[in-house]
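Consider the single chain below, provided in structure tokens and representing the form predicted on its own.
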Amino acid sequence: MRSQSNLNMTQVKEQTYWGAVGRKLLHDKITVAAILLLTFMISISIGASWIGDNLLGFDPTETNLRYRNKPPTWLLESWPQFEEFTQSCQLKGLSGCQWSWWGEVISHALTGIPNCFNAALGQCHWLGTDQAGRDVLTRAIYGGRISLRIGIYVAGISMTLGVMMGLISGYYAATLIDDIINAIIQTMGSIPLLFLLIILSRIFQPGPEGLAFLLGIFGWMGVSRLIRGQIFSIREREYIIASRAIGASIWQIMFRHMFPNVISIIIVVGVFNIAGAIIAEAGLSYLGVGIGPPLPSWGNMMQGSLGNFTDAPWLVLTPGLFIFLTTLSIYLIGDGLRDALDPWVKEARE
């Protein structure tokens, strides 16, 4: 009687699937503090505006001309001394470089950071300004709103026909239509795409979501043969059998009952295809075929900066550390979700 009392007195609380994906998660510490970074990265492109107009007083496009590539305004006393710094190191080697130089340099740094918080609004260039004069961090600011919008939308045109292209593929495995969609995934793999992208940026001179558009239709190669992969391997399941047996349709198996069987697979894929499209927007905008000027992205930010990388480093810093922030922060919460969503992982990394 009292084991049974016991019995009863004991709650057992069942746990669902996302239930568990979730605790997995908060337990991770490397993930949440991925998700922490991501989400300030968001917030910053989402008020970029406010944050121009009422924090940094500047606007992304306004261009002067006799600011043209000033270093940071904290550091307009200690840049020149570097300069002689660096160029000590050039001229005589490591051995011959000034490092007693660094005391005073550091000095005069810490010196204008104060007198860069107490500054007037519009008065202080944080990270510098552009070829144009322009404020760097408003602009990278501004470019969070392009880079990321395009990453989102290249992962969701991409994921889109990848996952549908890979249910058909892999529920008609061997017969015709297979043949067909494998026949479309290999020309379109055989394309050069960077030739391409290239030639079709300079054709129809594409806006965000145009380029988004173009990188997303060329981008959902990989998803297919990886969804066909899985899809192949649960087709001849029992509860696939069975949902045939009793008339369900082809659309009803292929949606209620194999699409949420690689949900998790989706979910990880489409998370790092939106950080390789971020990347991809940067190094077509660096060539100068992607979004072109006066709209500030963080990939065209660093067109031609790195002819003047000595003389301003911040012009290709600036938007580096932004592009590598954000990608960092979304391949690891892909990584964690990947371990999340593993029903075999009992425990997040942490």
The other form holds:
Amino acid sequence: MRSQSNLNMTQVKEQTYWGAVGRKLLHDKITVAAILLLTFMISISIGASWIGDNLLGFDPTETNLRYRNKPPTWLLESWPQFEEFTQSCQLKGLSGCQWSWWGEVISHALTGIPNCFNAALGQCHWLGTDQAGRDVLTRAIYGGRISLRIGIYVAGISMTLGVMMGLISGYYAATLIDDIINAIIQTMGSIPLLFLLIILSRIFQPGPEGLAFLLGIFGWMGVSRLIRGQIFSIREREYIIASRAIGASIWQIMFRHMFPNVISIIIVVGVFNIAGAIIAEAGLSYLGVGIGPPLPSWGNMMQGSLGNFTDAPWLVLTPGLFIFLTTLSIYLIGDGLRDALDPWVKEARE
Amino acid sequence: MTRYIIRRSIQSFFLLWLATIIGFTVYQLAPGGPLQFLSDDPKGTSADFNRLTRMYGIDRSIGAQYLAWLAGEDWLPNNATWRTGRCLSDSTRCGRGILRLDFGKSFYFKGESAISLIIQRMPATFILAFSSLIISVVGGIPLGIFAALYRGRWPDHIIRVLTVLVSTVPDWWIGLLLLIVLGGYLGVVPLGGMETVGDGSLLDRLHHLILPAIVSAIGGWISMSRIMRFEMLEVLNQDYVRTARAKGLSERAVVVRHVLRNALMPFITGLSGIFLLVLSGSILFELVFSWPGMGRLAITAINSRDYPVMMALFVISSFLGIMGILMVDILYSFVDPRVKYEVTK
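What would the structure be for the form predicted together with its partner chain, given that what you showed me was the form predicted on its own?
Okay, now the whole complex, with that chain kicking things off.
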């Protein structure tokens, strides 16, 4: 009996926790697709200047005042028809829409696409131009640099703060230190943070790093609460008491024994935080208090559409789709990680 | 229970005081002082600047400025250390302090007091906030209930898809897209504003309200249905539900009489968070839908560096948020007798 189980043990390949997590992640098709999508988004923003120079032929800050708010080059011919269609809807109501005009709109667009492929460098605006005549696609690709960077910085700052605060308040639960941290969290939870954030970023007009700092110090409270709860539930476990008994220091207990228990939560929440930060940056820049122009970010690209969003919908659509693709891939990776990191996921889901 | 209410009230009072300090700090943080924008004026001289500094009392100590802003200056000693220039020369023009609802005069809207600007815009914000709250409750509760009762079926899928949607695109962007398509192209809804000029009928107002209300309700809708689903599942696993089923009650009776009643209680707490969210989130939605409320005023105030209005908006929206949470907490303690007042965790 005993020898048999030993035999089985040798046959089973040794598995580490992280190895199992990685295997589970790669087994999940959605997560793999999301990782590929995110890799693509990251690589185009890293290679933005190469793509801009060699594939598109535009500079993100180069203005062309005679070519403002132009639709995508391949839609140039069908755009007037599309506008006539919308006018027919506006005039006669929904029933008066001339849906038949769509045939021409589509056929003109289809003939436009090959022309655009064959056009020389810098002749085709795939996604139109903005209010200063800059190429929207080039700016969106460059914008990823700012938006992704801010996302990662914010997640870094808010996770560091949140984990520190959570560890400390969980370890010192029901003492003065815990009360103080709770009071800070409660205060920040009851004032209009978004409004304060807007005021501060208007006053200081920070760059990407400064904005990330502001977003980070306003975004750690949820993490801290989560970590505190987790730490609270393990602080009286035998191994913690044992290590306290052999004289381990507070820092040793916190980081050697408690931290590994929450690391999976930290990873998952951190990933979701990146997506949240990208969306928050977009909101602030859309309001005109985040990243200022000439630097392109997904949020401030949309700000240019404020007065004319119905005439130039590509100004709204393009950055929004870039945000959507990036945050969707991040979100799905986070979702996959949550499942992969949690051995009891089947029960937790129900 | 009385003790709990008193303790929470004192706590809220303290939070409110903190909010006034934060709001006042913003005023002090402005680089070059809150009147910096005056030096942008090419015709202004430094003598003008000094005169205005004295008039607004920015040359006083920080403590004196805070005290005068908080409680008014009419009861302070009549000298330049304590009073603003306006108040020194003419005591009828003394500030009365935010405790007496005097937030000073707006820099941008010349001659208007900050509080009257806010009060004018409050109804618009509240109409939008409450209609989106109603939509999220009416849409969220049934969805959450059905998702819990029919796990893994379509209500669950709706919740999942919508959750992914709101966590992966900015909700105001969804509003912007809908506005372009429905308002700009199809002409089904108006392009913005609260009413057509010259037509203030109820129908016209509803027509303007419908898209902003639905879009700003999406976030609340999701969190409502998720809280509801979670609570329902918690309660469905309780012993008394099994007992109710075992004694032969119909499924409908079990759900309505035993599950729903208990699942709804923690839900009230969820309301407070959404209350705060609605007020704070109004800024972006009001910009997208040109909604003439406090959020638009906030944008104007921030862009024109109108500090008195900014501070007033900050303090008033903090007040509304803190009071909202307090009311929900008190309501909760009445509804659920099991709530522990003293020690949490």
